[in-house]
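One chain comes next, on its own, written out as structure tokens in the form predicted on its own.
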Amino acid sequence: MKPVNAEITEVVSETPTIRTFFFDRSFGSEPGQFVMAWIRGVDEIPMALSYNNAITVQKVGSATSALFELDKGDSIGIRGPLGKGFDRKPGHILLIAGGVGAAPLAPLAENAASDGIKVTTLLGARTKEELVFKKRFERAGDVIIATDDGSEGIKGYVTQLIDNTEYFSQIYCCGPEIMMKKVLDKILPSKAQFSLHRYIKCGLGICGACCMDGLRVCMDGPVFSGEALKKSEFGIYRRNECGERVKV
């Protein structure tokens, strides 16, 4: 699959280290799919879709830094949607967002609610300017809030948000690895997806580099049930740029 020219027709800086990269072109995407984002001479990465036509990205590594420094009518590469989203089940939805991890439940929490599922949502930051999405997660339904300092909502992690979750028909979650894994010890996994992040190089289930257990994360996912995870090395190790396993 090669890559589709994407001109950004508008960048929103959605918190101090997170930003928004709307393109000319939109990508059917079902929510919690990616795409490959080839910012050029730098690197190809695993971005999800925030929305049909955007990208919503954290500044943490080179390519990221680089796509930091493109504006309104630069481009970039696209390849996709790619992989498998998230399977929306009727009834009332929980999801669980921790930082830039409300990239692919937004739109999942807006699709719900425009078909009449009702949606709460756990949002959590290391602070109030940190929240990602919060007015999208609003309109979708009810939201609480955990930030790491207190300035907004409860002052603790998402995670201690969690309690009664028998009440829901599914769960949904993505964020830091570590979070995702303290979700899955508290809740029901077979009323559970989860939305990984890991290294990603062709996107289309051939190299390898993001296999976990027999599972490439590119292909059978990056959503994932409960159940398969409770299985895995999730939360445990996960591969690095040169495939080694690494403790997470």
Given for the second form:
Amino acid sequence: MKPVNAEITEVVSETPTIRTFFFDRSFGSEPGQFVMAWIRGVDEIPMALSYNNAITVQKVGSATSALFELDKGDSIGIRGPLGKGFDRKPGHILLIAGGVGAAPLAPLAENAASDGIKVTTLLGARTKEELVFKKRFERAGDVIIATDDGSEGIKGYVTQLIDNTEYFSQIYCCGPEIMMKKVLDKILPSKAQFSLHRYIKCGLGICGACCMDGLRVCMDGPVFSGEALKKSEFGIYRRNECGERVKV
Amino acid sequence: MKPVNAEITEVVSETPTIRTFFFDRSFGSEPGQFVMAWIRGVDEIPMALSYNNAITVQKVGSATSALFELDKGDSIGIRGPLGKGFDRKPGHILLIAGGVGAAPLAPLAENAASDGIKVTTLLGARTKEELVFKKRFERAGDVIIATDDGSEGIKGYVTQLIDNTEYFSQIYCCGPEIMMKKVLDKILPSKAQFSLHRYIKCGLGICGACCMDGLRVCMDGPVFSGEALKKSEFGIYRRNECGERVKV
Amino acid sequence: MLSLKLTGIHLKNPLMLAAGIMGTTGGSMKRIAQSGAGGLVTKSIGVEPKSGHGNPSMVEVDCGYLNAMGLPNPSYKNFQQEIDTAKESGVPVIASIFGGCALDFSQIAGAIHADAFELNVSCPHAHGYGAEIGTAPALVEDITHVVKNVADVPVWVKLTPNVTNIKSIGLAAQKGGADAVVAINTVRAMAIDIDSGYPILGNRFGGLSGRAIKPVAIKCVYDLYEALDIPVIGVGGISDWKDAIEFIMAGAQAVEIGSAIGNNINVFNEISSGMEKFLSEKEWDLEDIYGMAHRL
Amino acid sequence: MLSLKLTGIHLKNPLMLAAGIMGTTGGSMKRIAQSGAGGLVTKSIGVEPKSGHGNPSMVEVDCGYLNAMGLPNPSYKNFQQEIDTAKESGVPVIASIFGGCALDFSQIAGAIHADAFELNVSCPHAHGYGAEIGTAPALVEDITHVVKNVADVPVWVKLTPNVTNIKSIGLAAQKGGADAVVAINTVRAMAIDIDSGYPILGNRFGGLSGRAIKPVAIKCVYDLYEALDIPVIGVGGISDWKDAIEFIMAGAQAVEIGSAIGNNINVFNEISSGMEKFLSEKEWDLEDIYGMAHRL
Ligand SMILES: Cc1cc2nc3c(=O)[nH]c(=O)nc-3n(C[C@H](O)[C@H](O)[C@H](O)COP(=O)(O)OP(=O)(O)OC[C@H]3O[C@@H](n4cnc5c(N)ncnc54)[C@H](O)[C@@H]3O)c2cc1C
Ligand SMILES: Cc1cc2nc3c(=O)[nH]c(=O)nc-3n(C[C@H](O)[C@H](O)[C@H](O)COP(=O)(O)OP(=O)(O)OC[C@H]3O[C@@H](n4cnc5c(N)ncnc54)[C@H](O)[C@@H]3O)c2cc1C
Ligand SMILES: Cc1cc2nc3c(=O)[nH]c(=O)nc-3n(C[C@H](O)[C@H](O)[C@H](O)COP(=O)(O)O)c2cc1C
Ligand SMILES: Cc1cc2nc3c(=O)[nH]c(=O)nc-3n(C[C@H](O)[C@H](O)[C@H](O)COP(=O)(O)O)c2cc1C
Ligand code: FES
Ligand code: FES
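Requested next: the structure of the form predicted in complex with its partner chain (the form predicted on its own having been shown above).
Now the complete complex, all chains and molecules, led by this one.
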């Protein structure tokens, strides 16, 4: 599909570096799917859907900064929803969110909770102010918090909170790759799903830029089961824009 | 659509110059629609469907002669069904068939009769041996015959048989254009439908080769109501392959 | 709101019938005018009557059509009456003409009366040349020049996309005095019937039209807009109002529509009302979007 | 029944992965081999690492895809390990390489080990030349010749369709010593976002691939088969077994598949079984249909 025009209807500041952009249209996706957000004249970048009609963006570079210049009434181009989202399981699920990795997990939490699935969330960030969607996770179930500086919850990494994972029917994780790798090493791979970040060019499963071993993050993912990742390059290296291997 | 491969399963000799070619597939059409029959390496020509799975061909020139060389097991390419067929009306209908013009009318007769519509057919040909589908029309209702040489039925033209047309709910006509023009002049145009022959190139309503005034015979026809034809060039001139006007 | 002056000709909207589509008879062109076209380009007319290539002369492919009609036409000697009939619709009629050399073109242009001429330089039978006329800049310039000399109406030159550099052909037309260029004619292509191995077209190969070629045509229009001072008229794969807008943004002052008429004879009315709605929602007019992609 | 020898290389079937599609990493090529490809062509590799054009670098259009990746690649210095990984699949790996001059090509071909080289002469940045290398016969001949001198494996030359006469480019490759030609690369094209007027691609224009270009590619293959003595490898818009058959009938000894992989990673298996079924029903083998359209 070509990009469709999405007008920004509201901009919500989630943290000092993270904003949610709401649009005048929904991209009716399953939690975990993403879109390619085209900031015209600048770049097109992958973004998880944090609501049916919104993306939640951390300002990290040129395109995200350009996006931060936009306001209500401005518009961007959107291709999507793309990829495969989380595979929802019944029972009691555990969500592990690091930083802006909360974006695809919050709609999953809401979705699951409204269907009677029990949800527990481990929410981590650098500092108290950088916690994303705390309220949304709290409305969906229990929330345990970790901050690097101890400004809220436990001081340290969210991965340190992982315990008793046998207790959960499924674990859903999104955050920096190093954090996700630590999670993967601590749990039963077959019981966990991870939403990956890789350099995305086409988003259509064709160019191969996003490939992690044989898996296309844009098409076969971005959500993969722990088992698929276990013996892969996940957590070891990724590819840069040129396709060169870069240490994670 | 591209031509599909149609294998000839049976060839029936209807008259000394007319044969029916049955295929291994149906072109599920409404009576009056046609196909483009591609005799590979030779030509592609328009042919009415005389059955769901057959065309009935008069040998008149190069392509039809090439077709006559083919037998069971040979195959041709078929694009279709194309165009708009007869608009079926209830009541008691009159069919007027001249020569191979019987081809699209025979399935109409059968179709109508099986739905309880009364069918009367005026069937004309040069001579007794050239009468096409006499049995099919007889099974569907009354048949009145005219031959040029009087070898069967009334001697003269089928158009001479036209009488009491007010009696019929609809008149369906196919045959040489001069004959159809005579019919049109004798009846109430709004009550009659004519299946036209014009030079067909694309069969897709694009090239305009088949145009009769603004009407595309291949797409808006080949069946037209008498009213649409009344003030047209119908019966006066047609276009040759070059688009030049040629007297009918 | 859609009206414009194109090379001096007033059009009620920028949507014209493309050459070779329902353009052989006055009656068929009139019908297209009645269904909303702003202008009518006739079938390409040559010096002598021509029956064209044998059938199949057109076939639908995955995303468009392949045709090799072979320029069937009744010759200019039999064509003025068709133009005159078409003119009764009140819409400008542009005579598309073709030939194998400059002389052919000037002979026809000198004899035919129309609101403009569109030179179809894609004839594959250039006298004394192997390839299409339209691939040789010098020939295109010469033909344009000769027709300009005999014609007292605007002369448009229709370009083939089957060249390494369409700008150089457009520049040649401009140098020859063309009032506008039209891009594009069909894209060289072919289809084979796998059941038999036969090329489907009677002529073996032909030209691709319809949706498949729109992105190719957009690029040609975009390039020509950059290179030329004269207007560019866009054609190739337009089937809805969005396509028409895209062409105008690429740099087309007006567009022509061909293949889409097959399945939708009402395409002109639909496109013009779609464009009007879009432009008024955006609070833009034709001038605003004309060549817009170049300014961004 | 589908196996063949192509320029001396044994392929279990005539279906190869096209250059630039899932061909940057050893892992992704291996996956394609596992899903049934008879051969793997890598992403085009250049002299220095290159990040390519900015996004959007690919977009779906009506009947295919438009892309302007800008040849992102890790350079040949980082690529041997990917080829070696891909080779573990047991399927021949063809290294696609590109450069701005003959020297670039020979530098890479002299350093990389693969089962064959495919020269992508469609690089728009020819050193000291304005246009693509692949549009100039003399350059194509020279580059082919130079690579043939350093390479001890077959050399294929991949042609662009964006030329007036693809035969002349094919003949140049043959004269330079090419073992085969591959046709076609993408067709120059463009798309504009009508909501904003922006060209969609970061690079403004790009190349069309997918279904839309199949009839164009078929014609190129058909023409090259007529003109050349070396094998032609067909590519462009293949998405099912019928398409593959059509290419072989047009004169392709083998084919490559690109865009179709997006929606159907299993396309190789499906095509090879579809072809086998068709051929056995018709009681034909590959040799029977190879170039069949030329004999009818
Ligand atoms: C499936 C997926 C979902 C994502 N969801 C979110 C989200 O919900 N919220 C969020 O803030 N971020 C998300 N990201 C990350 C986001 O795409 C990058 O932060 C963004 O592209 C940075 O763009 P930039 O121009 O501002 O940064 P740049 O200045 O271009 O570079 C900063 C870093 O951003 C990354 N990046 C740049 N371009 C791309 C690209 N095309 N594809 C992937 N990474 C790129 C690179 O790692 C680069 O090193 C997601 C990434 C993926 C792959
Ligand atoms: C809608 C339609 C339905 C038809 N149905 C039948 C039918 O059921 N049975 C039947 O026997 N005939 C039918 N015809 C007529 C049939 O198409 C011609 O008889 C046939 O094309 C002759 O081909 P030829 O090569 O043998 O003759 P040619 O030697 O080519 O010429 C003989 C005459 O056939 C006509 N003809 C040739 N090519 C075409 C063409 N492409 N389109 C139209 N006419 C052409 C011309 O009038 C020509 O003068 C139909 C025609 C049309 C338009
Ligand atoms: C059946 C057919 C006949 C055509 N005949 C002509 C012609 O006579 N002269 C000409 O300049 N172009 C001719 N063309 C090309 C069209 O005018 C147009 O350039 C092309 O089809 C692309 O537009 P489209 O995609 O809207 O059809 C013809 C195209 C078709 C499909
Ligand atoms: C995303 C993408 C990247 C491509 N990269 C290359 C490349 O690096 N080198 C090359 O020779 N061709 C490249 N091509 C062209 C393809 O190899 C192929 O020639 C073209 O896409 C037509 O085939 P298809 O329709 O099957 O995709 C690329 C095509 C696409 C779609
Ligand atoms: S980004 Fe191109 S295949 Fe995933
Ligand atoms: S035959 Fe082409 S429009 Fe009817």
